[in-house]
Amino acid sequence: MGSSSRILTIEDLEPENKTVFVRADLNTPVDPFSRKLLDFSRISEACVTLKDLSNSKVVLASHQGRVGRYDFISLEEHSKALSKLLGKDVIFIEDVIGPAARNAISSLSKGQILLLDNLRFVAEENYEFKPEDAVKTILIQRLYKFFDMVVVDAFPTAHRAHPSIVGFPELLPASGGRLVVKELKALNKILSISKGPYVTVLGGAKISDRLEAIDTLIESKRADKVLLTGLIANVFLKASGKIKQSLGIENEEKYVERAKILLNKYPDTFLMPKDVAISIDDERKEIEVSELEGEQKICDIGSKTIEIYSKIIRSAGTIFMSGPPGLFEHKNFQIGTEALLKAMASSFGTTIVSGGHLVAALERFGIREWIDHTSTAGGALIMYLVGKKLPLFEALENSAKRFSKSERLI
């Protein structure tokens, strides 16, 4: 279970007329075909903090996607969405730490917002550092002198010790943003009422994150049953010998070996799909897992699996779901995602839905208000639920001790 953090709030910083670096998480689901943004939840969430800094000079920064993936794009579209949501022009610059970025920061006037380009265009932001090493990075050294203070509002990235998360708070007064404070309060409330049996539904494409979380969730008694979907299910199906062919993913052997260890360690915990939906000429065809052959791509869970999983979900005391079961962006392969989310919505248990893709799906299906807690965070939320100390909160706590005489308990 997560614990309250002793961190500063925006009010403690007294940001009026100051230059404020805001590290948000605008990382947004991207359509793999058109490269357009699919959902504006995280961008909308960031606006709460930005509005409360309307009398400051704001330099906004975020990452988007991962190197080599289709969602690794510029933040130009994000700036247009922010401008529309805020009702004011958000300046965008195709630079992060170069002369153009630094000149733009120096030229800011009170009330203006400058959005830097994708932080991960700077190599260092793709790695994790100890705080004392993060401050030595070029990213931090080039930029920190331009700022009076830092507001960290990137809860979905709270479990990652990237320079922009842990470096700036070492050198400057730092507070949590409105989203961070809201998430802390909501999660502590949810955790106080949750009860077993605990069911976790895992899907999506981030295999390493899911594997990292599974062991922790089960060990901490937060997952009596784990229902596997998406790419993580394919890994476990191969580990159990039910899929023979290559999955065609990076680090496949390593992931499959890890899944074998988990299956041996917790033999009665995991449920895997009985049937799946594949794409034939862009149409949905459901087959048994045993019928899979060649290069057939699994795009969703099948009807039998949906029925089994839905029954378990509806009988649970607490249900946590992270990552969609299928390619929900495609109408033929959204059935699994919609069915499991609706099973959660109709459950009497405590329900938590995590990750930007699932929040987008809830909005699409019109059932977001039926879920007890929705968060655009994925891995960070999992780590918080099981009581792990997250780098973001450690950085904010240390900054509070270093730069404040009085600390506000959140």
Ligand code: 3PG
Second form
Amino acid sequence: MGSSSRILTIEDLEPENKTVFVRADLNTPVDPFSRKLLDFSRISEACVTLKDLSNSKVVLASHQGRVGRYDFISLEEHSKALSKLLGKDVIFIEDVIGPAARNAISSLSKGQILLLDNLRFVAEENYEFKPEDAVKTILIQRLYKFFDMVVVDAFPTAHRAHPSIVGFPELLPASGGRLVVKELKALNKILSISKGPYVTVLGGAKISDRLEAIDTLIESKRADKVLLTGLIANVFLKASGKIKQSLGIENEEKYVERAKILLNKYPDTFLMPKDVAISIDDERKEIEVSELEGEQKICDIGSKTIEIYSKIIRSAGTIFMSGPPGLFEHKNFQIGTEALLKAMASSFGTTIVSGGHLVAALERFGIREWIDHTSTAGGALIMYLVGKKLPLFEALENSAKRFSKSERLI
Ligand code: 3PG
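Which structure goes with the form predicted in complex with this ligand, now that we have seen the form predicted alone?
Below: every chain and molecule of the assembly, starting with the one above.
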């Protein structure tokens, strides 16, 4: 799992009095109805690097949500949250590469922070590029001349080769930010002591990343058992014929086909819920999976499933959990998430919890410090754990080779 990387740190860049582009990951869960931010952990994590750049002119940038989804919003609320957390005004501009943004960058003074709007408002940031092509994008071409250096701190986006991640480090000296360094150090330490049996608990709503990673996790002997919860469990339940109704999700057929292949390839690895909790007028009702009918919405795993999964978690050598098992924000459907996280917290195994939602859940249940490593990263962390070379680290390593002879081993 993982690998050591030769990358620069902020100190190597000597950023005092310079204009620094900081690529953070402020991508935050959004309430589908009010479109307000639901959790501030990634925004607060970004502050460590920003505080350490207080003698520079800082241009901060991030993506938020995905095109066409309710979470594809401007970063205005993020700027307010940052101002509050940092105790100083973070300037926000409703622009990314246009004249307004460029004028605002030119007018910055030492100690000021300017937050650009959602990077994905620029079409190119929704595509992946090879570094040599990323440098030709309008996004990079319009902006890079304004900066002396770049700090890439978007650990949760490390698996995406977007221009802002892989383009700037080709042209400018680039270092990892505090979050990137903290994650690398902690993960390398943890992975050196991890042992089997390896249990992975998957949940949440992002199915595609997880389906993609499962094969590699099992192949690389990092998942002896995969305990399925959340939407991904529904996909496997359907693939195994245990439920028949439509799941009401995009790309359903494609996901179900993929799940069938995985079930055939690894018949003894996956565990699916035996019972689930559904919502009847917002109240919790537990039923067997075989009793599910029509369009009933599954909101949590049921008590029998909790018992079986908790036992497996407690006897594991290493447990990795990504994505919540239920709608834990609702008190009637938090039981599954709380029970499995508590089983991890009380286990003697090495424990890693991944993704902003689960970190928020750990905070809510007051057990964050009982977990060996928590990370707000989701898909990127899974890819790191299976030893994939991630674009963000490649970009930083290449930049270190190109711009410095004093790179550090992290
Ligand atoms: C994440 O939340 O995993 C990162 O911010 C990447 O977002 P994406 O999956 O929309 O690319």
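Positions refer to the first chain, counted from 1. By rigid core we mean the largest C-alpha set that fits within 1.5 Å across both forms. Keep in mind it's a predicted model, so treat the numbers as computed, not measured.
A.B. asks: Determine, after fitting the two forms on their core, whether residue 33 shows a C-alpha shift of 2 Å or more between these two forms.
C.D. replies: Yes, because once the rigid core is superposed, the C-alpha of residue 33 moves 2 Å or more between these two forms.
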